[in-house]
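In the block that follows, a single chain appears as structure tokens, in the form predicted alone.
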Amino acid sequence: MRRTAGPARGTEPRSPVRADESAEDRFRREFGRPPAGAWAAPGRINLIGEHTDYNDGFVLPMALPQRITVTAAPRDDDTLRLVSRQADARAELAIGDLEPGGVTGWAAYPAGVVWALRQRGHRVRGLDLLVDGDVPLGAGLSSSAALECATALALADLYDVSLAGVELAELARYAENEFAGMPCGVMDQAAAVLCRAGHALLLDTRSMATTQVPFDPAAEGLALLVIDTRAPHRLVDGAYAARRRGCERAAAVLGVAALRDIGNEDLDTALAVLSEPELRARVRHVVTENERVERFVELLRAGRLGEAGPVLTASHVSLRDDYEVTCPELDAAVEAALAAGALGARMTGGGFGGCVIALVPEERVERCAAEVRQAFDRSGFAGPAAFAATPSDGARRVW
């Protein structure tokens, strides 16, 4: 769902249906039988730590209240029938025919989870599955990871597979990497599974050690404003993969397992070794971004969130200048938010479109959102959407 907006291969458009139809009723109408249950996983915002997860670094995401829900029932054959209420489309696939690259669009994510479970020896069979949710698609809020994790939870329950926590997140990441073809790190899936309400998740992506860090902006008179720029967020076109390959190449030249192993004190020496300006810039971003995650967490734990704004803005500047993953809409949103009184702002997610987050005094939230809309109107960009985000719980069974 995130990163690919087109129809899934092997899907058919559906006729319009009533918006007020319940998921259970829609499931009965589509599949001719009742569902066995419903499972949900949230979208996420990454507070800081961008493009560090596939470099074995640190990230600090939080789960959103918006989530993807799958209503499902097992089958006694090897057919996978999928319906998406948002895409208004249906796919019917033979599990034995699933192969990487064989399914595209939204259906690749649940199909990829089925494929990944079978690749790892789990005895799962067919599934009827209805996808629903309110995570904005194409906004860089990890709707794909939410769909993967909700599907994995459903399959684990329906087929008695022992799969939870970090193991579930890593399997969902494997599905996205190997089946959907997106070489992401594990942050999105870990956030969808492991986040807790009222907290941000400090994740060491090398050891997979996690710490729940209390995060309550309202307690300090602040709000976390999410600005969806509506700029298409597509990462499977090679730009994301190119960044990852560059980091791996730099690590090989520097003789380290991953860029996580380069500390800030080693940065100048490392940069002197690298001859390519592009690789030097990529390394500088990853090393300094890990430092920014640690600084942000320090301020958060000390109850000094209001002082963390410049850390967010420095992250955006690094992503713009060194990692080169912003776009005009993202840069305009950051500039307008800061001009309207935000304490700090940055793009969040993989980049090339998607969302910006801004740390804003509560009394300036409406003004900030209005200034961004006006800036977009002056630039001829599509109108952005904005909402205040609160940290929420990770994936769970709904009923």
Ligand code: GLA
Given for the second form:
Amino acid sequence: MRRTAGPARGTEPRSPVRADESAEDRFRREFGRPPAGAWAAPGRINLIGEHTDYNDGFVLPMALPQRITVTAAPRDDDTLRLVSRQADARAELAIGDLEPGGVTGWAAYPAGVVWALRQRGHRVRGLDLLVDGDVPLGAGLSSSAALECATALALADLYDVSLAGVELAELARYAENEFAGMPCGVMDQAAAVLCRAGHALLLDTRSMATTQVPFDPAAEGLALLVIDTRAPHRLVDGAYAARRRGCERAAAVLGVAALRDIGNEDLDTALAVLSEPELRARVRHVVTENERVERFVELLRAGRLGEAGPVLTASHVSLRDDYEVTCPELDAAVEAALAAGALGARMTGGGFGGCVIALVPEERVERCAAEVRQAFDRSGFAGPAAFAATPSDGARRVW
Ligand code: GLA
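Swap state to the form predicted in complex with ligand GLA from the form predicted alone:
Up next: the whole complex, starting with the chain shown before.
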């Protein structure tokens, strides 16, 4: 198994961050020359459609206002000099030495993108890169996909590689799968690149067809509260990969290319074919979750977001009982949010820790956050963080 944490090879701790120093000044201090530009990509939450992307199914993420920004300049050799303001660390790597699994920690993401571009035959060379941002790390809000996509955008611009939109997202996903060793689907990278302010992104992960669905909870007196449980989430370790393998095995037994091909109307027949109770439960989640995405989108389009709460909560229950990817902190946050008047709540992202989203009437947002904090306190969990999220824009050049 690949390691998930620990410094990148060649990573050294840095001197303490000067909080008021601009990214440009920090770049000059680190690399002794000016940057050529800055590129940013956002974190995301997934509104609904969880663990469906590697089953060729549907997802509905939105971009957060929090983003990862990379400030960069090209080099005329094959050296990568990477500094992370967030991780307070530095790595120096030779592009020729890059190999899957050879770099761990945050540096694997920008290095993986360089590696992936080279694999695909693009002539990118060295880079000085400063990473900065406010997407909470390790919270399941896709800071790694944001870092990959911001880096890919920077490299495409700096080395004149024609790469954008879905192709750029696919390349970033390839880097994460093959170089960082996380067998994720394409949702996070697609969200980081393709999301638009004021919209949720309906993505068919089989055809990669996208639809921007207007999403404005405030127009209906609602808010989307993100609760970061601060329970550490670790996706590279076995559980995520095991879920994925289980789905592939079930699809093979059922004689379909992917579980996406099982509709709600075929579910009972499919369940009768599968003998393992665990596989039956996994399939039930995926099939019903695809259906819930459709239902949620219908309600959104009809201006009936206020009725969509139970769809969110049903997704959580399915992820808890059938897919078994929640944890005590996620379940407690959902329960406390619902008790405090949320219309619906669910874990978002891969699970095993990370964040919950709750659809809450605006006037109850404070109370909801406070009650989740109290519930965590009573259970002896670390204090959660909470913020209201507005759908924001995908990756772009900053200057
Ligand atoms: C993680 C992965 C995504 C997706 C979600 C679950 O965030 O990176 O590809 O599978 O889990 O929906």
